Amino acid sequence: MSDLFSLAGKKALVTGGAQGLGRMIAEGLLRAGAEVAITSRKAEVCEAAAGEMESLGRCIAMPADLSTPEAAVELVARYRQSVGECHILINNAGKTWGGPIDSFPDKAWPGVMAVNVQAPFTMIRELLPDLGKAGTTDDPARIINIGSVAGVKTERLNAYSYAASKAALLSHQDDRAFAR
């Protein structure tokens, strides 16, 4: 692999990294040489995925249900203890709820907003010191928040809380470089 794309020596945390898009991201990071920690709400799914990806590089299972800010804080503490520094944070974990607007329940909002908006915010806040230490002027640390086209334009989805959460996630960009 070209040095241009090498992540050798980098450490990454991918929320929702055991399945779907998150797993593809984790596999790409591993193939580029990064050490990767992945999360999933389901411990058995997380452990199995990490075991399968271990052939690509060091992959650590960190089961976590990110539906509360406290869970995100606890995940960061476990990450620091198990992995140490963080060069790349990918906020990919997500939740959705679908249904017709005339019967879309109020209970469909808090859980979706907690996982899709609050958890990424908390993860960033908690990992800012680590990202700042890990980055350099020439190679800053990275934060990647996985959004959705549903957060950018009106889609024909009956997932109102999901679309609103992805719009909220995409609405604030901080172009600060995470370098010392």
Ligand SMILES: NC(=O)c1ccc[n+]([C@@H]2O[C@H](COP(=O)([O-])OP(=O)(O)OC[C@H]3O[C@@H](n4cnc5c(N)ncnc54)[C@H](OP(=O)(O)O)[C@@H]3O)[C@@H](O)[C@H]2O)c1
Contents of the next structure:
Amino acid sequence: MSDLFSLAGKKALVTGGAQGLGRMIAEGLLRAGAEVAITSRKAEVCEAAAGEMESLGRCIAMPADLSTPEAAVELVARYRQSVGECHILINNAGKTWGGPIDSFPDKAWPGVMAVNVQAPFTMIRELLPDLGKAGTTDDPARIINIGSVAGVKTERLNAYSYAASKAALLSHQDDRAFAR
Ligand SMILES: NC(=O)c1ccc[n+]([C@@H]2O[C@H](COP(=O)([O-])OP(=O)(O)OC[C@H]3O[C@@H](n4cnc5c(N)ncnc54)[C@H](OP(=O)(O)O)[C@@H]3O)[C@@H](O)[C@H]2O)c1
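What does the same protein look like in the form predicted in complex with the ligand, given that the last one was the form predicted alone?
Once more the chain from above appears, this time first in line as the rest of the complex follows.
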């Protein structure tokens, strides 16, 4: 049965893969046999997490702060140079901000939108050629954007920019297959 879910020979990039849900995703991919690159804003956190996961399979630390599109472009260039192929991109890194509406600050918008919406878009745009090369018609490359229920239905979280960002991220949905 495990062969059905094997990712042996696949290479994956998980943003925010050093902790939280991203780490669980990275561990799952490693257990399935994939080689995994993870990102974190802090180099030491990234290196430590990759070192801890190395017992599960090859895990590479790629520190990156994805607050700007330039950083996403640079991350993809670095990934391409040190890992090469990319079969799976998991846009997991995310940022939130909560507060009552009457004092919800304007500064709670640009950072959340940059990390949750623009960075995933830039990562996808930059990695498209690699994903296209790595996929085949029978086994296309995959992009998984980690959304949230907050982007689908109104929740009483007072996380206005977060909910809007996750709704925007869902608009990146596309069932096109990436294959050469
Ligand atoms: N937990 C939930 O209940 C829940 C529910 C729905 C959706 N989600 C989504 O699941 C994803 C992971 O969430 P989580 O619960 O695991 O949260 P978390 O523990 O707070 O993790 C957030 C991740 O995003 C990364 N990150 C934040 N800002 C970043 C930046 N500027 N540049 C690069 N990376 C950045 C963090 O990396 P470092 O701190 O290592 O730099 C961390 O790995 C997010 O997209 C979140 O919106 C979570």
